[in-house]
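Only one chain comes next, encoded as structure tokens, the form predicted alone.
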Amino acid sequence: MAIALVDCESFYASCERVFRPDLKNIPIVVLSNNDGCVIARSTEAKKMGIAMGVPWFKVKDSFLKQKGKVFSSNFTFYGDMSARVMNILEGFVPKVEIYSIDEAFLDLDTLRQNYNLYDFSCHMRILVKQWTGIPVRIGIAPTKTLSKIAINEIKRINVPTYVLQLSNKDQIRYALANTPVHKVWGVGRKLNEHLNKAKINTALDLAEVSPQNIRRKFSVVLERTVRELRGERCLSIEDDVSSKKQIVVSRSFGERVSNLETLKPIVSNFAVRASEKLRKEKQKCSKVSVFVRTSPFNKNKPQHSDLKTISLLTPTNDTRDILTAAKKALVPIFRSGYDYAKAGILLSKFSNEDSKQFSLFKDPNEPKENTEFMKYIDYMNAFETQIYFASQNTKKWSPMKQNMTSPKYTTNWYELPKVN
């Protein structure tokens, strides 16, 4: 049994660097939305003492006068990077499970009688690298518990290939005692104290334990947590992700908003966004849900947060029809004199788009749902939005702050890289 887990290294720092060889060697870190906090470090970052989660404002001097590098997060151009890496994945073997953004499953067993794994692992490797420019590590074990200990010892012993395979019991229990028991993957912070307290402190301690001791005194998820790290698969490779329950998007704003007319174009951005992600999944929605609030953390302002859902008598994935809805939802929860610093809209009760509902009544407001219509749109509007609705925000205003964002590279006509 053979299972390889492909982990992106540093991914956003390393997106950032593809199109942009001179930071290379560079310490780079990236900001989440309104560049408050730091979200990804390169390695250079790592070695500078740079927090996962920092608020850029503690570090920012520092990081500068160092010469360090700072990026806005650029989520489309890294999904579509990371679009690009899982494609090349799929190309080499039959079964593929997408975890993250920058990590990915792989089902070896099929592969094994015809090619030593290392080395097919290693060309793999090359071959991404070369295709992507994004550099890889590849963990290789019996089990995906004992595949992600395998990538945390390639970056413990700084493995010279990124590529490491756990095949025999030595190799797994000079690696399982070599991992401290938090970073176990499914173990987090109240569980390790737990476990630190029954004398459990390192991966090898865990996977020593009786696995019915373990379901007796903590849970089944552990235990079978304890079975994978003793090379007894548990979790198989799952090629078929199943269908989302709900879809949310939503922004804190980097400028508070306290304009009816200024938040109703910002919602409606949001509801074409979800609309999309609902088509994508091939589902179509009968409850719209819109929310607002401010910030919780502004003690002298008046605070205010409140949510409304619409329910459709007839399941759509027509934007239209959403943005029907998010009108509908926003107006009522809308107060004048708040300052609002966060809106969002929800998409649920999903129901598959191939399947038509009808209502006993007649709808007043009959839905427009025109699916292929709306295939047409997204098709349009693949690679730079170029139809928009009425209603929308085409003022290329958001209100996030992201002062420091990449270009586009692979997913904007106008912001293709130029070569001199």
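No experiment lies behind these values; they were computed from the predicted model shown. Positions refer to the first chain, counted from 1. What we label the rigid core is the largest C-alpha set whose atoms superpose within 1.5 Å from one form to the other. First, how it differs from the form predicted in complex with the partner chain.
- After superposing the rigid core, the Cα of residue 114 is displaced by less than 2 Å between the two forms.
- Positional change of residue 31 between the two forms stays under 2 Å at the C-alpha, relative to the superposed core.
- Core-superposed comparison between the two forms: the CA of residue 87 stays below a 2 Å shift.
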The other form holds:
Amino acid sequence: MAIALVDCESFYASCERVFRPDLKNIPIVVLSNNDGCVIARSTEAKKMGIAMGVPWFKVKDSFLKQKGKVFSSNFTFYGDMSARVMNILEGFVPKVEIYSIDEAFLDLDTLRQNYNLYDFSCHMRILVKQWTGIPVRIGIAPTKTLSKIAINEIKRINVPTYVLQLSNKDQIRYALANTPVHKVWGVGRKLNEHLNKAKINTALDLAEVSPQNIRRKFSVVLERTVRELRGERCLSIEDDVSSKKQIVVSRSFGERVSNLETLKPIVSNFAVRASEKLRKEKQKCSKVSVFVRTSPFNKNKPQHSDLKTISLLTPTNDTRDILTAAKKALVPIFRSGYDYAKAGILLSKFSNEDSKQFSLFKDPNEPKENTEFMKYIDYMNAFETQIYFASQNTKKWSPMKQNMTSPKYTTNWYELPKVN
Amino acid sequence: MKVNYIGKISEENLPAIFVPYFLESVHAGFPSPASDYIESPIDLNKHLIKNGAATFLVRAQGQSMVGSGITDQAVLIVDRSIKPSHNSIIVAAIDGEFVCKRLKLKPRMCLMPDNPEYPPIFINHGQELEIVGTVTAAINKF
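Right, and the form predicted in complex with the partner chain of this protein, after the form predicted alone?
Zooming out: every chain and molecule, the one shown earlier first.
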């Protein structure tokens, strides 16, 4: 039994390097939306001691003084590069679970008889690097949780090939003994404290507790982790991604917003975007929630956060219905006198687009619910927004402060990389 | 110049809705004799790109490759999965910059412009050359 975890090395930073050969060996950091925090660091930046998630203003001066290069996040570009990497992996292995933008689990069971899995993975790594420019690490192990451990080991001992296979008991024991328990997949900070109190400090300590005891003292979830660490497969590769259960669109604002008339069009933008996503999933929703909150970092200002949910009698994916509901939710939770830093919309309680359920009573809201009409709008807006709803803010998204974004190298004719 | 007509081109890059060319109306009368011969329109992507995941588009600058038909501002199709050989047109990274030149492996390895006004680039000791990919086509717009 073998599972491989393919993990892109400092993915966002590596993407930024693909079309910038001048940035080889130069420290790179990528910032979150609005340039707030560091969300990715190249190996060089990690060595400089830049922590994950640190606010940019705290490290800015020293980082730039040491000739580091900073980028605002360019998710259009990262998304395209990720799709290329995943596409290549899917060409190699029949069963691939795309776990995140930069990680995928591969089911190697069917390949075991005919290939040496280590050589196969090395070959795959070289090909992904050559074809896309993205360096990856590959950890091979009997279970998903152990493949995560293998990736940690590659980082810890700097495996020169960036591929590590944990196949026999001794190798696994050695790796587990060197992994602190908080680095085990699924063990959070709080759980870590509890485990440490019970004298469980390494992954090996955890693996040596009997699963039954763990179940009694902690949870079924942790029991599953223990079994996985012992080499028993509890989590399988899920290659058919079941449809989403909810859709969230939210952003922190570039500047604080303190009046309702400014906030309304921003929330309308979220509603439009969320409705588009909903139609892409071929779903309808019957719950629309809106939330607002002030900045928790602004400690000397009054704080407020609230969420309101509107239930719809008839499920819909018509932007106009969702806009109406969003406004209905926003108005009562907004309070003047607060500097809001973030807002968002959440669509939930989905039902299939094709199934239609009529309510017993006439819906007083008279939903528009015109999927066909919306599809035309989606088609026209596919490449660039041409049609706006009247309540939207046409000034492109919410006011976002991002001025260090790299070009959309792979998705825009006018931003192609240049060669001499 | 002799020109061969090879067919009609697809509508830019819009992949979504193609109206087949010979779709006749359904009312009455004799059905169109062409309806059995509907084929999908010619797709430039299919023609020019063999391996999508490994193919990138880049924009050429300058005149150094005019001899190969690459003019200033041409869009080059670069396939990173094709191994270049002697005389391939390649995109390479040298001194932190991308260049597009012809790769010569003999008598001595160099990057050769296709314009006599430009000198060849020899790779000196200690200099790093990274070949990014092979140029498979150039699109010059007039």
